[in-house]
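Below you'll find only one chain, the form predicted on its own, shown as structure tokens.
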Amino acid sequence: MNWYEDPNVGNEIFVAARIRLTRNLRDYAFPNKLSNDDAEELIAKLRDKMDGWKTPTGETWSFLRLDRMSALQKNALREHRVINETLSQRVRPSGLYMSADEGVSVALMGDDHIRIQVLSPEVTLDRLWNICTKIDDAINEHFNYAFHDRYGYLTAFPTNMGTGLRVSVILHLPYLSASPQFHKLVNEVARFGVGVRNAFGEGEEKAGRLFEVYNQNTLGVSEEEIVALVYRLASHLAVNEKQAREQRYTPVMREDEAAKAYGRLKYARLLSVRDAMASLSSLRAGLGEELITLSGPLNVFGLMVNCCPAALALKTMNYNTDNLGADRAEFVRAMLPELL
């Protein structure tokens, strides 16, 4: 079971959290300037110290050579939020330490030498930060990081310098994102150095009505301040989501939308990613408010992730990611408990 698939996780406004630390070693150029030989040397040195480690939570983890994986496997890891676009397309030497549930990982030779990441369906940022910093300290015991007294940890992108810390919280905002005040609220939180972007989809696409709230500033603020700021402004948006749904929609309207979404998902024979995300979002909203009841637990966010093309292709073993509509519909139908 991957980190996002726990069936006992609820369907509240707070969906998931991620904490990520970026580090580079002092005596090596950034990955995009390293030769393949130097990259192999650095990976070997890191593996010499890190092989056999367990995560701070006591889990064993495995090492994968990303540059030797298929494009489909790497795209699935990207959809699972384990690696970013750079690593999913990397053909030069690169690697990944990853726990069995994919929740704890250390990526090697992406944009930077090291990227430590912890993912969880529980938005317990202090706990995630504690896991991250323990891994960071363990690596730093053996390797000297590139650090500047004024600019902090040096990274390939100047926007990550300072703490090298990115904190993000995924929120489900189906009603707030449909309201006229949404863009105003996004601009307001941006004044505090916090961004809001689509968790699925690019640009104006709001697939699943899921949004990632994340810190934009890493320089001039402490790690503890970043963690507290992201949680505070995510909570502010969550309050506005509750207000938006109560002001614009009656309970019976919300229940009706959730029930219709369930019907579409239960009886559809073809589902695009867009259609699946839209219906799953409406279903999740109804379940979160307990307006409808199913015969068993359902983690809708996990279902959303597994509806993405590469993730679904690996689940169904249909490797033609351009023709998954029927498989997606069948997969969703099989996962849905009965409506009571």
Second form
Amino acid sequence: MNWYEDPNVGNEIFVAARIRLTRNLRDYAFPNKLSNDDAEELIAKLRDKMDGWKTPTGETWSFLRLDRMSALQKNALREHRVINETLSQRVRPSGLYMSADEGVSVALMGDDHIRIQVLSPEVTLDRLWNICTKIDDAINEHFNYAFHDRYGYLTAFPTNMGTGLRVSVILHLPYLSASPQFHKLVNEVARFGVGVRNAFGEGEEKAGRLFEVYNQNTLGVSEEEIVALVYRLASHLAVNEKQAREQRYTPVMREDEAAKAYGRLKYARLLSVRDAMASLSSLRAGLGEELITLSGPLNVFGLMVNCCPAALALKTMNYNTDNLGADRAEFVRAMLPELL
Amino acid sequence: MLCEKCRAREAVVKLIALENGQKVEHNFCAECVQEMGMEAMNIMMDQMMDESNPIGKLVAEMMGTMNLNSEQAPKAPEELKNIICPKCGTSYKEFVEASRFGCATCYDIFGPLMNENVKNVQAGDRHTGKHPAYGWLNSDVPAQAGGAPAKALTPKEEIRLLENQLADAVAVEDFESAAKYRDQIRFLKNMEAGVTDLEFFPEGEEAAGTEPGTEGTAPGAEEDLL
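Starting from the form predicted on its own above, please write out the structure of the form predicted in complex with the partner chain.
Starting with the chain above, the whole complex follows.
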């Protein structure tokens, strides 16, 4: 079971957290300027030390060669948020350490040599930062990092230099994002160096109304400050979400919305990504507020992730993309408990 | 710190030079640097780029200052535009277009050109977080175990620091920054007071409304910034 599929995780406004740390080794050019031979050499050196390791949480991890995986598998990993766009398109030497639940990973030779990432449905940022920094220290025991007195950890993009740290919290903001003030609030939050963007990109997936709140600055702020800042502003947005739904809609209206969404998901025979995301979002809101009750636990975020095209194809082992709409409807229907 | 040339204005440009094997720090204000002229800057740049020059390993650090007056923002001298990173071959053009470094050495080569822009895209121009415990590049400072001590600020501390910054910004008539700090302070105070209404920032208020209070600005406050 992957980290986002745990059925006992609730459906509140806080959905998940992600912490990512980029590092480069001192004696090699960054991946974009690295020859394939040097990249192979570097991967071999890192593997020599890292293959037998366990994650700081005590899990084992396996190593995958990203450049030898199918596009479908890589896209699924991207939809699961394990790897980014760059890594999903890498055909040059690149690799990935990943725990069984995909929660802890270290990608090699993406934009930077090393990309440490922890994903969790529990928004306990201090704990996640701790895991990242432990992996970071363990690698540093064997390898010299590219580090600069002034610019800190050196990264391929100036937007990552300094701490190399990106802290994000995924929030479900169905009512706030529909309110006229949302745009303004996002701008205010940006003044603190915290960005808000669609958690699943700008495609049909954004109908899920999941937003990623993340630090924009990596230089001139410490890791602890970044963690505290992102959490504080995410909390602030969550409070505003609660206000937005209560100010603008009665409980009956919100219950109605969730129940109708359940109906669409339960009886649809074709579900596009947009349909699935929009209805799952409404369902999640109703469950999170406990306005409707199901006969069993349901992790709506996990369903959303698995409704993405590549993830769905892998999950249902059905690679005929002509029927994705029907497959998605069937998959969702099978996962839904009864409405009480 | 005062400019060591005119002894009147605040120093905003720091130059670290190696003289007789000793690291010597010079601090100048923007006006004096401009008086000394771009020629001097060019010489320093050239020395910095020339690795074979034993005493020429000169690090010029322009602390985001040359754009105090944006019309006078320095353009990179022509010869710098022909620079190519000796380690990875990234050219100036490539660096600017892709906004991307090719290797650690690129930071020494292109870093000085980027200085004035760093603060626009980042929270500061100096790393304040974790340091590697082992072997780090181009440093004679020993790493501290566990990284630099940095604690998260309480909202009250943060407000105090922002107020100091606001006073600094008003003092140098940087009203754009002042407005930003003012809004941040108001936002934080509202959060402290539990106000979560969306209408935090009524339109049309001027930065001039904030109290000056230039006195009592804590030295070194800049290092603790958000």
